[in-house]
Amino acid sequence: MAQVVVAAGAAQMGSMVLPSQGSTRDIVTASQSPNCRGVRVQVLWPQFSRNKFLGEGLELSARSRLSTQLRLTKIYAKVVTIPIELEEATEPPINLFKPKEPYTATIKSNQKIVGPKAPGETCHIVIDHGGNVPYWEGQSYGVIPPGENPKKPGMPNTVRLYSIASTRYGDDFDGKTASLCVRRAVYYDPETGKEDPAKKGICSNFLCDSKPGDKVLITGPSGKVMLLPEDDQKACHIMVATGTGIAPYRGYLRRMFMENVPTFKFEGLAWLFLGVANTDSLLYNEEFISYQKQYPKNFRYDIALSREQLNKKGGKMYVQDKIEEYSEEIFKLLDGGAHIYFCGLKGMMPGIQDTLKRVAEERGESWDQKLLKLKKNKQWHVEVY
């Protein structure tokens, strides 16, 4: 059985109970205000998050054994995390295990997250390490695939970094998981067009292949640089990704909007801008919708498709172009004193800084000492590889 806790607004309700997990039946409800139109939920089961719910609207009804009739439509839940003792550190976990010594984890789930029509395969990979190799939003995770380093014969192959991409509770919601966002690297002849496998990224290539049970060496966890700042909790934080650099950012997103952390209560202002070639490129895209319609004061999301949108001088539309589009909300956010983070491949960072230069230019700007400043207040948060 799982207890919820039902709240209008901010003024609380009553609690009811799911009969069983998953169940859509009729539930008991507590009174209401005659004018209330929805209720908000919070779910004090992690495993309810197993059941396909992403931070997605789910649809429950309910008969008032009381005064008012009730019926719940869109339904969100908080997830309740545990272990608490995550949130106990002060410090975050740097290099538990090391390249000679790692840890010996287990592939627990493999899922390609984009459609048909996306250049390339992308997958959403959970690692199981057993709450052995904890880790902060932000952080990274290193892997070291199987078999021997083609430049050092004899020799281990070296390790590769991925940016976490959920929080530290992991997608079970219960510390004993890490998920990374891994697109495969494969190399294609510019003569001939074909795919040349002995090109392929190795790493990648072992990670988007896996399955369920095999076993993975992990190092870290490593990073400091895009840590998300939690000493004000009403803060503005500013995101902009390419591609499989949107990683991090779903730990942060979730740790906001999806997680009941009694640590953590987001009231600040969360703006993604992700950069990806098509619609079927898109990634964790129901997640952030649902938080759009959940928490719309506190989540902006943009995307920016090259292949299918145009910016305005009728050129492809990149994320840079998103951010000239809104440049002069991000300058006031950002003299403000909000965050502004970039994850991606380094190709992405000298259009945006031409970009935010050509904008501060234009406000009467020296955008280098402007830079200099963001990074002395700890404003500017930048990891491309």
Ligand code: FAD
Contents of the next structure:
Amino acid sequence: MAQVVVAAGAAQMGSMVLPSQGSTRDIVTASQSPNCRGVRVQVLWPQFSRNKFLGEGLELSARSRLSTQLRLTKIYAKVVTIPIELEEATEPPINLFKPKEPYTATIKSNQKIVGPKAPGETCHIVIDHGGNVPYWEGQSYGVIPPGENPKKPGMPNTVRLYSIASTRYGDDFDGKTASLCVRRAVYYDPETGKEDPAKKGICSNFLCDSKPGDKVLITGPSGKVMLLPEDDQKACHIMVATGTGIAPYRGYLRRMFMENVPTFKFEGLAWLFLGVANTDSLLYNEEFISYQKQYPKNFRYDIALSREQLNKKGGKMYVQDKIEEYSEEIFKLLDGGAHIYFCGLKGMMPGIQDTLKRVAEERGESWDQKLLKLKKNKQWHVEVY
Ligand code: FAD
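Same protein, the form predicted in complex with the named molecule this time rather than the form predicted on its own?
Let's see the whole complex now, leading with the same chain.
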């Protein structure tokens, strides 16, 4: 029998320690209880060093099928009940905190999430808002970096927006955190090719350098364009991202496949196209692969690695080349009412639009008219920066 320890004073949260040789059945049983919305599993490897915690191994939800990976010698699991009152509002929260009176949040964790061969650095930053700055999937937070605005001496820095990469429950499922996926903006002198630290991005460097416990001024939440339409739980959602544009989709996909939200039981198709430079630059790849394994009928995942793969013309593989490869299916899905989302750097849109236009013309359709219709039907969602 597993020893079950309930955290003092935390009615919503329980934790249990399984003994060595413990089976995973206790976690399964706990995860299937009606109140359970997620299980966070931390893995201890006593054989290497006594009770050394080597990081959070796996996150399961009441919807996850258990994998054999869980047959480990010792597992610490937290069974968390999602604060379901976050489902009750009928309208998304908007601008609860404004630049003149921002909320002072705390950095909970900051982790570099790209490998050594990725060009540039991207961090997953968890911000503790204490439940005071609720948001919906697809919204953004504003961040006011500390210091003086270099363009207006004596004035504070201006707000920078960041798409939220978690669901409204946050990565800990308790509704008290929001996660950001931030790429460090660096500046290379075009003549010397050398990095110029004086011209580095102010806010992204502040966030990527932040440490747990640091304070961060946040505003928002803001944005309605990228909210996940939940009226039809059988809908199709085609998500196109370059780099950190993945952030809102990570939130959508956790809501669809990781959390067990009584008001949103996704039964449609989510199709993610992610474009990054190389394998080391892939973001949240393990999460997506696990959804692919668990929900092969509901989740498709295609990646374009511009520095590793070639398109059919022998050029670099960009996300629009993947869209072209599947254009027949994509156009059919759009005709059937699918939503299509684009998020990432502004520069991604012209190439994608040209591809969609060319494909439409090859099919004897007018892209301009099709686009108008998609916009009118609220199927077209773009957030680029
Ligand atoms: P800034 O200080 O604003 O500088 C901007 C750029 O100018 C930098 O590349 C910097 O190196 C360069 N620069 C600075 N000084 C000079 C100079 N003298 N000469 C030439 N160049 C100079 N970003 C993410 O990483 N993740 C997200 O999820 C995300 N979501 C967003 C969502 C929305 C809706 C929007 C609008 C933007 C989003 N962004 C996101 C972008 C983000 O808001 C910032 O623009 C980005 O992080 C750069 O901000 P910064 O303060 O670091 O750079």
